[in-house]
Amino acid sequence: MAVRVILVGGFLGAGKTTLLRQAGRRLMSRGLKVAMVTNDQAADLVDTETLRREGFGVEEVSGGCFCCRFRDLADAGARLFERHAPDVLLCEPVGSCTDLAATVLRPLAHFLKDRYTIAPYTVLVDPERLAGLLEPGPHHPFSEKVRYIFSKQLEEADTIALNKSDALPAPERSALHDRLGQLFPSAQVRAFSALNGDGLDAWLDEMLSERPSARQAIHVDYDVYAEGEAELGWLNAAVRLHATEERAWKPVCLDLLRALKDAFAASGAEVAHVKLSLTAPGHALIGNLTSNRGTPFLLVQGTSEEPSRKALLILNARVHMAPAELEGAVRDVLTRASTSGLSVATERLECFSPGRPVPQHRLPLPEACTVGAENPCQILRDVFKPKRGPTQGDRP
């Protein structure tokens, strides 16, 4: 029997990993076997360890997005197929990637049609991020080119999922839902909470249905796309923490996230997403910060929160600033955290901006309704249209 592939895209901080964790549990409760593939531009990915600790079979594709590492994605799927024989394969692409229907889903369906069937492509949206991008104003924290990526993600979705609906007042949730439906009439619009599971079963029913997938044919200016990605600094680090006395690690994680938030805000740099995973004996802490205005949020994995002296910290930061500045800010925060009673030793740290996306395959869909400049979606023309440089080619 063919494996069902559910690819969940969306901008950094939308809640994709939380959704995969909840979806995996619910699919298993239906008697289905589940495996997952995570994706990042570099190794030491918080998401991979988070999902593995939940007991899922997980492979990680690193060093580039799924589209640029299509062979690695296919190989990862083959390994999971051999080891776990999944019924469903949940895949989480890099949060700054777009054009995934043409470069990932349609190639999977074409080249590996005997192994996979493809679910409708879901793009997850954070309502706070969405509201800010719909009404950008003169001092929006992200540039037009970064917003272009966000818009293209929505434009190619078969399903747009408004996440974190439990945090929204009903009138605001309804207004955002209706606005998305007006702007992207070809997409199914849903609202749910990946954290508490409200509305998730109906979405899973859709993902397992026979509804067509990857049906939006979009135009992507790869010059603008590449320039938008290059404006984001990307940092992955592994850090050893050692305390002179046993201590609880929750306050340490929260203090680190607050210090990072303050450092980025002081530099005028918008947080796209900061994640940390702290592993200590008996438990792990997962921390998230999704904007300069957000509040650090922690989840606990495991059965024990006993104090201890040693911990391993994995840090992923995606911030709208130059890599050298990002690395300097993070190292300064880690140095200040190394106070009396706590030593901080950085084992690995990699900081860069993503390179130009060069998909290994790009399969168009000529018969689909192409969404573009002639489409009545004013958001794409009036809000997200970037100022192009001298080169305007579309380079798949």
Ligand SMILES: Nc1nc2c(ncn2[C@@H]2O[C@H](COP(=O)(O)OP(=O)(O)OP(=O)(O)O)[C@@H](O)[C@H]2O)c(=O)[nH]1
Contents of the next structure:
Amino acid sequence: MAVRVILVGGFLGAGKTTLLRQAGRRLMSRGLKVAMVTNDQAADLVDTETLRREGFGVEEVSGGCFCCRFRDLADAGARLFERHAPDVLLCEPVGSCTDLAATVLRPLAHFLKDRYTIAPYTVLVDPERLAGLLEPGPHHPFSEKVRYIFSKQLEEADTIALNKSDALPAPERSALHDRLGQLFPSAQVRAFSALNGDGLDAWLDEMLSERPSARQAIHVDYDVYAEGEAELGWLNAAVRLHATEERAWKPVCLDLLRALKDAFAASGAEVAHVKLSLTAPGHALIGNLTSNRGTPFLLVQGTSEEPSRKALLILNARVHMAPAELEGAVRDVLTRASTSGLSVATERLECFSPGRPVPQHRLPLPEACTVGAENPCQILRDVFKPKRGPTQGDRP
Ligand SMILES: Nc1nc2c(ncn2[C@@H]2O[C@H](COP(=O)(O)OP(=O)(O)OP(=O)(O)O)[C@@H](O)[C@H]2O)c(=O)[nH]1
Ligand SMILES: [Mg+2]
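Go ahead and give the structure of the form predicted in complex with this ligand, now that the form predicted on its own is out.
And the full complex, kicking off with our chain again.
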């Protein structure tokens, strides 16, 4: 029987990995076998560790996004097929990628049609991020080119999911839901919480059903897309922590996230997503920071939080900042975290800006775009454009 592919897109920090964890558990409790593919521009990806520790079969495509590494994605799927014979394959693309319907989903459906059936393409959106971007005015934390990527991601969705609805008062949730419906009339808009699971069963029913795609062809300007991605600094590091005495690691993770947040705020650079994974005996800690205004979030995986002397830290930072500055800021924070009782040794560190996306395949939909009275593409351009003069986010 063909494997159902559920691709979950959306901007950095929107909640894709959280959704994969919850959806994986729920699908298994429905008696379905699940496997997953994660994706990053470089190795040492927190998401892969997080999902493997939950017991899922996970393959990672690294060194480029799914569209540029389509053959690696196909190979990863084949390995998972051999090992786990999954009914459902949950895939998480890089959060700065767009045009995935044409470069990933349609090629999968075309070249591997005997193996896969494709679920409606879901794009997650973080309400705080969306509200900030919809606000007119010059104070957008991200440049126009980064906002272009954000808007293109939503434009190509079959289903837009307003995630983190647990953190939203009902009137705000319904206002943002309605606004998304107006801007993207051909998408199914729903609100759910990937964290506490509210609304996920209905979404999974939709993913397993045969709703035909109402997706329209979208035009993506690859120059703007590439320049937008290149404005994001990308850092993956592996760090060994060694304490002179046994200690609990939660305070270390929280202090690190707070110090990073302060360093980025001091440079006026917006955090897209900073995440870490700390592995110590009996447990692991996953930490996240999804904006300069957010509070660091910490999740414990495992059975016992034994104090210990050694731990391994994986750090992934995606920040609106040049790579050299990002590397300097992170190294500085790590150096300052080293104290007389704790040594912090960086084992590997890669820092760069994502290169230009060059898809291995691009199979666009036919240009039979019939939209409602409003043209969502035009509205988006207006909405996501700054209304007045240059802003801090609008770098040349
Ligand atoms: N309150 C709340 N927080 C959520 C929800 N879903 C995700 N989060 C939090 O949002 C942060 C980012 O979640 P991830 O799942 O790592 O986001 P992502 O989209 O995978 O991020 P990237 O892989 O960097 O693109 C974490 O702190 C999550 O706990 C939700 O439904 N409600
Ligand atoms: Mg993720």
